[in-house]
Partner chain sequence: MFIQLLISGIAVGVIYGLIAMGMVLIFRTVGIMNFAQGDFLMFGGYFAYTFNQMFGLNIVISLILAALCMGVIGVIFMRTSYWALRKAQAKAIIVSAMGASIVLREGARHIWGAIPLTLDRVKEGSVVLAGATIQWQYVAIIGIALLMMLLVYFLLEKTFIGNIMQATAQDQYMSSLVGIPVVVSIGLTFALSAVITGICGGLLAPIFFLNNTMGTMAGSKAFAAIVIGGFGSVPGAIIGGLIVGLVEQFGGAYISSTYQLALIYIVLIVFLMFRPKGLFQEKIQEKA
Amino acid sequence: MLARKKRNTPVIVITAFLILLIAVVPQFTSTYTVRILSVALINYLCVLSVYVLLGLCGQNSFAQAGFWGIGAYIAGNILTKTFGGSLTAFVAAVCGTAFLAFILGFAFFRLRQYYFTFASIGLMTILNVLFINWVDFSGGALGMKEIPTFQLFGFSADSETSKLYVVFAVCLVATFLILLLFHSSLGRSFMAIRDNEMAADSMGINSLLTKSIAFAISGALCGAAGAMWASVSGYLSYQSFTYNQSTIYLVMIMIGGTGSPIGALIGTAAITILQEGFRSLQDYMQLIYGIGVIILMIFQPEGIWGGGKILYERFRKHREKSKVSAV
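Stick to the form predicted alone and return the structure of that chain only.
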C-alpha cells in the first residue's frame, strides 16, 4: 500500500499543479495563449493514445492523426447536420472511432512486428485521401465550417477560457481512466504482450483480441480529441489530419517517455513550446525533431520522464550510501 502511494505521488503533485496552472494562466495571458493551451491538451489526448498502444502494448502505429480526423468529422457531422447535441457528438466520436479501430485491429494485428506499422502507414494514407475526396462526410478540400461550440445542460463554451476548461476536464478523466487501465488485469495483459508476445500466448492471453482492444482504446482517445477539436476550432480541414501529424505524436511520446502518461504530457509540452518559441523555423522543424530524437535515443532512450526517474534513483541510492557511511 505504501509503495503504491509513493508511485502515485508524482501523478497527484503534477495533477494539482496543472489544475492550478489552468485556473490561473487564463487570467494573466492573452486569448492566443489560452487557445494554444487548448490545442496542446487536444494533442496530449492523441499522444496518450500512442502511450496506450506503444508504451503499454508495444505496438507502433502511424494512424493516430487519421483516427483523430474520424472523431472530428463524426462530431462535426452530428453537430452541423442533425439535432444531436455536444454530448451525443462526443459519445458518437469516441465510440465510432473505437469501434472502427477495433475492427481494423483484427485485420492488421494478424501482421506481426513492423508489418503492422507499415499497414498503419497505409491506413493513414487512405484516411487522408478519404478526407480530401469524401465531400458528404468531410466537406472535401473546402473542409467543414461553422461547427457549433460545446454546449451541455445550459452551459456554452463561448470563450477560449471556457473551451480550455472543457478540454482540460476531458484530459483529466482520460488520464484517470488510463491510470486505472495500467493497474488492471487488461493493462497487465498489454504489458505481457509488449514484453514477450510468445510468452503471453503461452499464458493463455489472446494476443490478437488484446491488441485489438488496445487499438480500440487508442482510437477512443483520438475520437475524444477529434470531438474536442471540432468544438474548439469550429472548422475542420483534411490538412490537419496527415501522416506528418502522426509522426509528431510519435516524436512527442519518445521525447517525454513511453513509460508513463506523464511522459506523454512532458513530450506534448516540450514540442508545443518548441513550435511556439521557434515559429520562425517552422520549415526546419522536421529536421530539428529528427536530430532531437536521435540525440535523446542515444543518451536517454527512456525519454525525459524515464531519464529523470533513473537520475533520481541514482541520487537516492547515493544519498543512502552516504548516510550509511556516516553512521
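Alt. form predicted together with its partner chain, vs. the form predicted alone above:
There are no partners or other molecules in what follows, just the one chain.
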C-alpha cells in the first residue's frame, strides 16, 4: 500500500523527444530557426522561475524580467570587462541574482498576496529605470554591445547551433533540479504555503523564510537565463527587460498550466509557435494573441497540460467503469 507509483513517464518521454529534436533540427534548418529555439529555451528558463514561484509557492511576481536583466547585465559586465571567464560569469549571474532575490524576498514577503504582487510591479519598474539610467552597469539607453560568447575548456560556442546546445544543457539541468525540488521537503513546504498558509504555519514552516527561498530559486533561474541571453544575443538592451516581458512569462505558464514544468515548456512552445507561425500576419499578430489568451482561459483555465490531464483522468475513469460493467 505504501508503495506509490511514480508517474515520471511523461517527463522522460518529453525529455527524450526534446533531446532528439534539439539534436536533429539544427542539421536541417536555417540558423534563424536555431536562434528562435535558443530564445525559446531561454524564455523557458524564465517561465520555469514563474513555475517555482507561482505554481509551487503560489506567489505572483511581475519582477521576473527584471531579475532576468540583472543576470544578463552581471554576466555581460564580467564578459566584456573580462573580469573572468564564462564559468565565472555564469556562476556570478546565478548567485548574484539569487542573493538579491533572497534579500528582496525578506523585505517584500512581509506583504501578502496582492500587496506583494504590486510591490513586485514596483520593483520591476524601478529595475527598468535603473537599467536605463545606470550607464556604468548597463550601458544606459545605448545598451551593452559585443559580449563574447561562452567558452569553456577550450570549447567555444561560436555557431548558433553550439549556443543552442549550451542553452539546452542548462535547461536540462535546471529542469532536473526543479523536479528534485518538487519531490523534496522544501518543495512540499512551498506547496503547503500555496494551498494553506495557516496549515503551513501549524506544520512548523517559517513562511517568510520559505517564500524568500522560493524567490531566490526563481531568481537563480532568471539569472541563468540572463547569462545565457547575454551570450546568445551578444547585445543587451533595457527594452528587453520590461514589465510587459514579465506578463508574457505569466501568460506562458498559464497557457501551459501551472501544475508542472511540462506546463512551462508547453506554454513557452505554444507562444513561440504562435508568434513565429503568424509572423506573416505581423500587424494582427498581437490582436490574435490577446484573443487567443482570453479564449484559452475561458475554456481551459488550468492550461493546456492541466486540462489535458483532467481529460485523461476522465477517460481513464470512463474506461474503468466500462470494464466493471462488462464484468
